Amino acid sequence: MSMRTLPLVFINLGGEMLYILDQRLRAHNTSEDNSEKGVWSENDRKRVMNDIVGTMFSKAFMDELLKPQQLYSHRTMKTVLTRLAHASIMRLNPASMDRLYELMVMAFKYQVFLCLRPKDLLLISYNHMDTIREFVKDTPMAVNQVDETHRKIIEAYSSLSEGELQLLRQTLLTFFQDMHVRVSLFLKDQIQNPNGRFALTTSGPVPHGTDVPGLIRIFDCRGREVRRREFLSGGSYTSSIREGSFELHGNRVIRLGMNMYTVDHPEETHTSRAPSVKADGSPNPLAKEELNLLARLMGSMKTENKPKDESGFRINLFNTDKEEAEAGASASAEESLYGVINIQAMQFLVQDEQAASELARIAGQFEEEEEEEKPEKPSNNKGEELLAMMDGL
């Protein structure tokens, strides 16, 4: 597993996540009753990206995040997410936001797909935080936060080698191999199967510095090339016109990593559950365990710094205010099918009362000798220390 993959996945999720809440706050976003309270100004639009923008550039942050370590998991990659999207006056909710990490990475997941060779997951974090630049065009400090971690992301990434790149690669798709949640954009274009599985074509451009394939040379001892034989390669192949630019600025040539979304295709944010091969109808308990963290972290959510007069505002992914309440309602129903189940051992396993108090001192004796021997080790909940900063910024 690759020690520096986490600010690649953090900057190009948190990149999908500015294209699809920028799609969004940008559509007609109006309350039932047509009143004011629903509707996103543009002067909100721009708040929201340059506050995330803010956050997620700020320099303490991408300091701890370029430091190399292991890549997270889904969930608390969600968590950290979340935190983001919350840094501005927005509010989701778990449904919501649950479709936006959906979406985000299936997104990004598409794009290491058709990389065509390692060193391109370069070029796509780089069109994702050259968008990213022009959303807070207007924005000095966050337009120099943004280059200067561009900066550090070229020192960091610019001297791996193509075997270092691989194992960067490889550790992404470990990452993605169990998402497969079907997005209306990709099933529309024909480039995602039913089952969620992307559909990949054998055709199109070759990486660059390679040949197209069809072709067999054969060499004698000497080096002197004897003979060629021609094959059918299976696919209609072209050669790469040039490399793209890994400079802070240029033409990065590939156009993945580049924002897909439009106002005028809202549904393009939809997504949907691929169907399981064991369809039982049994609820998944990991699914029920993610809600209920994003339930406990969306309540949790401090507003201090905002004003008192300024009442937050909530963005909606789903289509109508219904939709998304069936969702939320789908998930209650979910987690009222599981109950918690209290065992406590002590009950079956000691009758008498004094013989419980004589254990349980016992047991306290272990825990005291075990402090005194182990010193203090730090937590090990992975993403804590970029949580604590982010709620600190």
Given for the second form:
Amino acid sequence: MSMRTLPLVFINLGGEMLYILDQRLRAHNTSEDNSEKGVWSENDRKRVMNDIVGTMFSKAFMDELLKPQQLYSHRTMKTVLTRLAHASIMRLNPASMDRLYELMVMAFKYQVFLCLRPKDLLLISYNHMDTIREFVKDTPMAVNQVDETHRKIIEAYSSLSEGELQLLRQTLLTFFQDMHVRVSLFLKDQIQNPNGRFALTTSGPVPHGTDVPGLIRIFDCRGREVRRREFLSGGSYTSSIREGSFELHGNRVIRLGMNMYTVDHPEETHTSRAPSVKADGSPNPLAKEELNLLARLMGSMKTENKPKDESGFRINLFNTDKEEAEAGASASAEESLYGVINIQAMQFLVQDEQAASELARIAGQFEEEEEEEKPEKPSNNKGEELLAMMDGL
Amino acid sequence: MYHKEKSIQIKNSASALYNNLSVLRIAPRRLTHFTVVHANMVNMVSASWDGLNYTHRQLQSKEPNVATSTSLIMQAAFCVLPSRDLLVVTSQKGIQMYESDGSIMVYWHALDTPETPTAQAVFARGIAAVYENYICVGVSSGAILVFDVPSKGSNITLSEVLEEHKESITDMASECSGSQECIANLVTADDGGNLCVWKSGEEFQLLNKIPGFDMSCSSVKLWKGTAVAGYGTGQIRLYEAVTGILHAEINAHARWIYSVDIAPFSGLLLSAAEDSLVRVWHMTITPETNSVEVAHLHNECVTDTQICGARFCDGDGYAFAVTGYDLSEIIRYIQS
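Any chance you could show the form predicted in complex with the partner chain after that form predicted on its own?
Once more the chain from above appears, this time first in line as the rest of the complex follows.
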């Protein structure tokens, strides 16, 4: 499958994360039991946005993402996105992070599923980047980083054919497969059904480059049309609308990827699992390649100094702290127990010691299953040798 | 014309891949095998014709005797040869061939994967059994691997590599009318929409190239010398394979087509796309007079589903089956 998915995954998931965080930071801060210390000021909010955007769009991080590589598991994605969120002064506990991740993924799944044609994936990404630029418009350095990333994305993806972009889209769809978390906002707007599946209408404009279905044309040997017949398409389609801009700035035309959340309705970010959803049954131990990727991505992110009083800037994606705690308890009960993989080895793959210990701490939150299969034969891969060597320490 | 029958439940949902359904009818045993790809495994279900027995099996894509992680599968398809039937599974790592009930793997071919990943993805996709004893498989580089298959046993060998396409192979098909008179017996399609027409033999012969105008052809069939191709634009085109003459063009779907299939005895054509619609058409092709006629017969809508596989279950087109992304069932329709 496609080796170019990571940059788009992070820009779009990261973008959705920023939309949700922005909404939560702006919403009224009176929690029911007054447990959230401190109220978010306008400056605090901008600072959070700048910190996250600065880390996400940093040259080092983006260059890592742009290297051709496979799309790995949700576990890896969630770990890196948690780290990104914590690049700011804001703190999310695991239950809130889980909910945030579900929201982000369902929003992106919706956009990928419903986009009219594969090339629109780029317009969706550009919509996210345009809004992110708006969030940090008062900080020229952050704007520059977004612009620079945008230019790199344009350079990397503009030359891809529709077929290659469809392969990318199919890779993303495999990543989202079987996720049917219900999101209040989507249910309210009827873009999602109560069973968690998205609504796909047989009406509306056809994609750019497609003709409205309904016509059969017959030609003779010399290429002249000799007969045409119409048929009932069973839908009510209209001609395609004009194409959006693929430049650094411009009207993207399509609305997928724009900020759907509004300040006044924080309940929009509520999620619930569809009744028939199965927990991810097959355990997915982080493969060596994934660990390597994780280490490289973590290493390329600057670590911020954590505030002394951690709980002062906590953000909660639930209504009350009690709800959040309850959600956390039930989630950890669901997760199967795994053995612990020796993660000290990672210190040697990551140059920055602080980043390494951060990595160890976050990765330690996910306990991995030990390899049940026969131990792999020692390979010639230097990275693997190093890991194996370090594991023995 | 058709009505919905009882669906067959499968163990996982279908992945969003072109031509993600293969059907093999085994008349002597009164059962039909279905295969649907889910990420790194193939779900196989064998349904008895009386509707009472369903046997499930799952095959994973992995090299024999190697305990490494499995890779994502691109396609699984039954190949019917005069002497035997095989199930071919193509993935990012290579090509596996199984006995048609999925019980034993008889052959493994590893793809050349570079040491460090390149931006160009590596995978195999596009499978066809070709007269008389060949199985052809496409690769992401555009190459087509031709395997020589003995009438029994596992002594399958790579006979030839055809390098004509410059873009990733999407699908391929052999002449399905059963007529030995057709000059061309294989058509191959790529991501740029280009079609190559071949004659099989010890050395495959390229008979024609039909350009694609940069619109990906995701599914293709060959019947009575006519290549029927489904495109990402939602169009279906009927070309006379050997000459490249365009006989018919249908604005068939509002989204990317994922599957086309033909019932060779009746000339029925099935098309399915991401727009959630399956359409049934009828083709009349008279090679002697070079005349082609296409009529639209029927639509079925699979609500809120992007369809990824659609196949007739028999040569007359009496029944057809459909799979969709994120759907854990094979939906069946039979003629009323």
